[in-house]
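Next up is one chain by itself, shown in structure tokens, the form predicted alone.
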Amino acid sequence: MAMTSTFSKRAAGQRLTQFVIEDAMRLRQRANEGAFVVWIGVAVPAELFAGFDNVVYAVPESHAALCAAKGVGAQQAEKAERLGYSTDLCSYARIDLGTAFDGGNGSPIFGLPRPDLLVSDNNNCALLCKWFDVHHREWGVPHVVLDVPFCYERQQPADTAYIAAQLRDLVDTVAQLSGQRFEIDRVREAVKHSCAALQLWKQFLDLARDRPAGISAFDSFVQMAPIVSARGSERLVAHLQRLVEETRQQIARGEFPVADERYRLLWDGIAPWPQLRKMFGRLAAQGANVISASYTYCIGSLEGEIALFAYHGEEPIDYLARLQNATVCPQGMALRIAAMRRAISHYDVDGVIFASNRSCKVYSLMQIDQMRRIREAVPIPCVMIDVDHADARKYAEEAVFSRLEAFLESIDDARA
């Protein structure tokens, strides 16, 4: 007999709460012992900084989804909102400068040691510029930001070397700045480690291809954590590893996440960190798995796909400039309508949810033409809700299930 394992109940779930405890604890204490400190965009390649004997990084973006995640979010948000910074702001930013600028406390973790330098991006999140700039003025700290051109088509060679060119500037940056040697082969060896996680993380996606699942999109959502803190590590495949080994076990034993599987949904949007235990539990509930999202499918790929883009041993450094736009936020509509349409067919899904993000404006925008084209291309039953992805103050969870049930019953109209 078919079994529900939740996702927050499983085995992983530990072992990855004592993976990012420990993360944050080797973080602060290399800092404290004199490390050079890089604070740095999600999509900015940490692999670089593994050519370096001692220079570590940290990503803002994760530590505010881990605040909202442990239930913290508005809190530290308001903190930012007191100092005058508005409400309308994406609550990543806010609950990084709430915490930064109330010393850590409040944060889960304690909040993230001081940095010696900031590094943006303004493809995948052009407020994030902005954002580093306050910690820029605030304490002094230099600041580069990646020039990295939004995809309408795939990306081109002219691009990838311009990109190239930034990421080797940003290299002799961190030498000049931490007057440490910077050794190319670090950064292949990092790059293959990378590589190596990023492949069984696809494997971990594809065990949501059966009925029922193997996962949940929640699952991902939460598993994703270490590809963010630990990029390049031998310590991140060995996790990968064992969570895709664990899960097929747990397959094998009859223990899906939703065992009476009616609805296979694909969530198009950043995690509701507030929101994922209780939004899984009452779709599940209902028989309704998303079991797929762009916001994991697109890691590892380049854009418009949801293939794995695999390392060959070729200069690291234009790798990783050829997987600047992976992340859907740099991606045109075309591109971004072709990876879905791609994940809907992989994954065999019933329905897509976009979850329109009251502080990801760069995600959201284009949300309302693609849920319409998708309607008319494939077709299949579509829905919008409103969420905000670490502001749980902005989310009306009754007014959101409303439209999900009506979704639901939609699917069932679809197929009579």
Contents of the next structure:
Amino acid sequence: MAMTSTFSKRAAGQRLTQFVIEDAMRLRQRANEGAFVVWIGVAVPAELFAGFDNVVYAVPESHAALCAAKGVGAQQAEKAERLGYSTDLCSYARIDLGTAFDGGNGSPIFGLPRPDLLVSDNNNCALLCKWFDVHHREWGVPHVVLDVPFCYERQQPADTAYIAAQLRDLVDTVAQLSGQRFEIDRVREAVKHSCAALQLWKQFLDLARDRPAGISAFDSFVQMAPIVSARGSERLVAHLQRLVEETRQQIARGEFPVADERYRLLWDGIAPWPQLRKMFGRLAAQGANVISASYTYCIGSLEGEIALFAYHGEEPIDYLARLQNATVCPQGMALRIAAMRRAISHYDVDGVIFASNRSCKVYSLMQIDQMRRIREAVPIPCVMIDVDHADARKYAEEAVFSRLEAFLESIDDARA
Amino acid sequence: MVAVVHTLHRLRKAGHRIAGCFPLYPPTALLHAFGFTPVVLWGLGSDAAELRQSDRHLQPFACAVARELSECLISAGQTTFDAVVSYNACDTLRNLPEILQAASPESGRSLPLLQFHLPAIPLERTVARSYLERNIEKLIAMLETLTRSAFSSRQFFASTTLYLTQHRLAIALEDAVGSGQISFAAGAELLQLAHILPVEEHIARLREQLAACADRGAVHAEPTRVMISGIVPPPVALADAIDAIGLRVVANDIASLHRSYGYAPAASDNPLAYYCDYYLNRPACPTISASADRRLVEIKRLINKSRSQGLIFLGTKFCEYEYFELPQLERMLRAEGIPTLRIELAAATTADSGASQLRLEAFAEMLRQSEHGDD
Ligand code: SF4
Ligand code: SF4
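Next up, can you give the form predicted together with its partner chain of this protein, since the form predicted alone came first?
Whole complex next, starting from this chain.
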């Protein structure tokens, strides 16, 4: 079978776009019809809102990522900067504030409907609480913070109980503010759907285990959007099911992201949204494929792991509390290293790119040590590059690529 | 950092057991009750000569406070500190404990690290309060193991009494700065020493200075009154400039100054109740999320009470916590007719205070003109 690099994302890509647009339209329509609107940090367990009849949620980080991927991130961020918000603040926050202050103008989906409640979660970053506080003060909208202790070691039972108690308080707050009744069994259903979706997600990521890899991490970055916007829904399960099947068919047809795959790389950091296409293309031209990323393999896993933390019908709020650290940012260095070592071996990786991101202190400010320790422990060639996940003005392409080229050479040297 | 390290060495020689702490509001009285001299590693910048050690571990977009404290802990840690105590505050700091711990075995010794989580939700909520209590209990257990001595409520009462005294004297010294009896530069320097000196020694220094102020008597000239805010006090050159151009700092919202000593609970033999009170009632600070709603109100109250004519904000570059609140704070003050000036402080090694001094002078001039009703 001839292998080609004409990896066709047409069907998957079109369906993804359709999915994102439909979700945005559904959100706006339901908000217009009087649904109770909650803005949440990406790690807030959205399945809880399924317990109410008419509560919808929006994720400003996800909206900011969309703006960045569509090339309007810097322009939206500038609107916040002109109002005095420092260029050193996380670019997601600047994009969101700029868009909100300008009434949604400039956003590919015209911004997000005004919230009735803000719920931030400091496990991703404490910055998110400060960012949502700006909206809270600006609009007089209540703001609930979920306080999740940072994990230097695996989450302790006392911490799970602390988080679960806050989730129960959150349910009470939403019930009180929205005047709606809450049914835990509906949350149970939503959690089952989420778990089924995450199982498919892991299957999708595992398509990178083949040689050449059946996917690129750049595909998994964009395919994260529905996991954020449609959590707990059956349509998310259906979407991911088709994605997995379709990608398998492409592999069977001999279509790969990088058919001439000479370098299998792992990415540590947030997706570089404005650079996705170009970065993928330039790397592919050299036979390099970023096949896995900590940003995507962490989803659905406990701290230090990459396997799915499955739901087995237990009390859903306890399960959601336990899964609160299923992203990289709330995890300490030892746990990040443990998960990365698993990923390096699971995906048979040749080298690691640490994407140091001045916008995101939580993700970045341990990478120097993390890189040193991965190098020593595995050992494997590693490189650190400077990016900003959403602000294209802070990215120097040629400087980054000269490092990446030297890095690919170092992989060759290591092989020799 | 030379002066700080020098002080630490002096203390060490004198037999002190030093607990290096960060961020700014650690449970100092508890550490003191266990026989430690708590040293808060904050605002070390004024004499930080280089950041060579820190640069091996932290990218340059970490704030100067974090880089300088890492430099100090890594370079002096092995011989100077007996323990490191930290709690969560900002995203930058939460990554530091492991980095610092990873750095210390490089030189052959691992520093005991005592870490606890301070709830970021209001302590009025039962869930937060009981979580904090459990964390303080855990911290006490760690201290008992480390020192091989049992917690003493009598000793804790004595320690909290000392910190209450220090708080009262520090506020009195702030008032002396506000009334012109001592310059801002000298006052800030002495107040900042609260973080480095043993509390007993700091109390003695404060008493001595206050006595000197009393001898000097009141100053009658009508100054241009300003409030100052930010994470750390300005570097010496800038603090001197504030005095030299005739600005009187009548209110202080610097995290390592007023926000640190601005509240001390009554002396107590109960550490759980004491720290619930301390973290609940202390001055609002952007790094304590639960106090966010109080912050603008408190600043407004301080401005009004002190009759400040303007606010100088000393931003620490890359400190997202302060910078998220600033635009709304500035807007609120503008609406009240209070002008603001933003000055950004980078690491002391790269700072250029010349431009900041010029801006300060222009600001002072503008305040004077508006005082006299000029256009
Ligand atoms: S990109 Fe980083 S700093 Fe920004 S919101 Fe996400 S986790 Fe927080
Ligand atoms: S100055 Fe700001 S960013 Fe730096 S350690 Fe303090 S709170 Fe964190």
